[in-house]
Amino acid sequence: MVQTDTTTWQGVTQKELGQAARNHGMQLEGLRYDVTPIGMHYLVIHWDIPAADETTWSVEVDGLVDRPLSLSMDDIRARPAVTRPVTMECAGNGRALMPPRAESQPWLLEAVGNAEWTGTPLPPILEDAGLRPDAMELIFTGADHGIQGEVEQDYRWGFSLADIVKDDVLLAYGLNGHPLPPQHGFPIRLLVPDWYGMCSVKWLRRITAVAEPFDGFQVSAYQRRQEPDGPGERVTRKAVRALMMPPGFSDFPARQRFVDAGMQELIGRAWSGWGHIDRVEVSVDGGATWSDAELGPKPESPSSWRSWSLDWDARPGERELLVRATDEAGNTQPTDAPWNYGGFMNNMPQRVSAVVR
């Protein structure tokens, strides 16, 4: 059943409206583009956008290293540069479709974007710094500072060396051929392609090698828990997901879809943090039956989304369309995603209601 009564099931608060006014999702029309325009790419800012002067900005590499580094932006740009297409998604994407939920950014399905990120790979920097044998994890610290959960803190995220010392991990300073905008981490940010977006620390200031697992606030907060303070499972890689661009046209403000009868082409994108997309299925009868969509070319990188399309013989009446994906690791979107307190990793199939005229 499609939930539509926002006054009775979502309970959006004034605090959440304040977050929604600062942050934004990608309009689903953006699914028509291979590369999401910068202004359409989803955005989350936890606290304030820091003031940043790239002429004085530096990234420190310290902790358990033989040769601590202080890298200016000129130093970083002088290193080998690569550009990679990466689909970035918020771990809370779909949170508002998983009631009851914790008070947070009230995402529906729009917290995603696929951009071309330019930067320099992380591993050679670590080689220059000389990681010591007792280093176990890296902590990445951003310049954004605030209070969350009654804890005053800099934004930080920690990774094991096995998870982060990879050639596709970048210190990124460019987005779609332009310098990073302030809201996306200018002048430099971490980019971890297959993990959810909260791991890609913005306004990067410091990389610290440590000998013990990092248990900072953000890592602790991004856990799938059944109780607010209970044990949880850490949120890491993106779950498999497909989205369709809603067909036809909408009304305002409810955005109910209206479609003319006859042949219609349904299009969309699919992605996963576990490899390439191998299959996309679409249902035009509320999930009673499913048909395989035609997949677009396999992208060079499994970290970039894949296009799909399906010809639909739209017949008059009220219809509910669904889409789901399967990745090369065999992960398929579940009919019902397990509930968790934070509303994380809700990758149930998208549902689109349409009136065919």
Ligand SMILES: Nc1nc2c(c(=O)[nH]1)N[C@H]1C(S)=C(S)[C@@H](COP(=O)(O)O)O[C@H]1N2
Given for the second form:
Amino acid sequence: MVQTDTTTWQGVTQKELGQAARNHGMQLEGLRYDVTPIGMHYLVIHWDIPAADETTWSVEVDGLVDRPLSLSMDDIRARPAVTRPVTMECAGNGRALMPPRAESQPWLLEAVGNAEWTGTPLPPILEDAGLRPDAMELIFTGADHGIQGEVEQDYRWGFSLADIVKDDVLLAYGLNGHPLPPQHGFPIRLLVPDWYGMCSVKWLRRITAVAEPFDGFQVSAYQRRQEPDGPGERVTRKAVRALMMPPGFSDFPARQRFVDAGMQELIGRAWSGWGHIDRVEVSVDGGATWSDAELGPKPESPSSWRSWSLDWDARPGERELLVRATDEAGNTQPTDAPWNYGGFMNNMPQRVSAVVR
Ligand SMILES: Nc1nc2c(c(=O)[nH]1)N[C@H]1C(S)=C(S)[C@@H](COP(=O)(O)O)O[C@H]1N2
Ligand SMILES: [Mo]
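Could I have the structure of this protein in the form predicted together with the ligand, to go alongside the form predicted alone above?
Next comes the full complex, this chain leading.
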């Protein structure tokens, strides 16, 4: 499957336009900031932002627990707090570049952000509640409600205990030092650092311990399938990806790039759900040859993206720039990511065309 360019672009439907206008991406200029400013971070809201009053809000912990809890926001804020940068990315990032696609949010490459999240770790809350020995999975329920795939539902995600009972999983109530804005899950959300964004349930109301695998709608929707109803492979951790801040300046509305000839510093960020970024390579000749970029400091945690830069001696003409990353587990970005029905996990290298003058 070849990455789409403007000559083969198949357009967006009105439904996709409706989604795109509600769920914005991070302008790629945002790659210049290590911490994505509030309002630049991408957004995905499947239905409507629910009304929320933090004075009456509670998170219930129930199901197979010895001591069910009802935690107010004051209770949650009184618990130990940690703040950490986490790169969040939508599993559908790159979807519109891998046609034919399911009608959904038609992302190009901007469904990402790296925010400083503040919250309290999940495991001690579960200890207080006392998970029973027969508890196998935890289901997280948000306050938002809607219909998807003809199923009316609350937004829910389920995890095995092995996947979710981890010290870096937070119930988060702060974003870049501020309370969560409504669109990011006010007053509280789940934050699962190394996975794609879909499982970080916003507007969190309930954590339920159950004895059998959760097969709720969202978990079955986020699968890589060759057929709409065929068997699939679950979408979990973020695949490795690098992005570059497009150099030069842009035209409106096509966003074609123009760059002055001479030395240009290319910059960007790279991340993976499988560990630290070990290598970033850039091609300035459409993928024929690649050079190693210089990596910025290794972040304290691999859940935060890593900066990279490369000096480019831009020669006049039409140029195509590409970037790809490799993580410490050895994963790298494929020239052709495997197509799937939902358009998930397309981590083919970004391509930026520019006219150098
Ligand atoms: N309750 C709830 N949680 C949700 C969603 C949602 O629609 N409802 N969208 C999910 C998806 S698909 C993504 S990619 C992330 C986006 O988080 P953000 O909007 O804070 O960037 O939230 C996830 N959590
Ligand atoms: Mo998403």
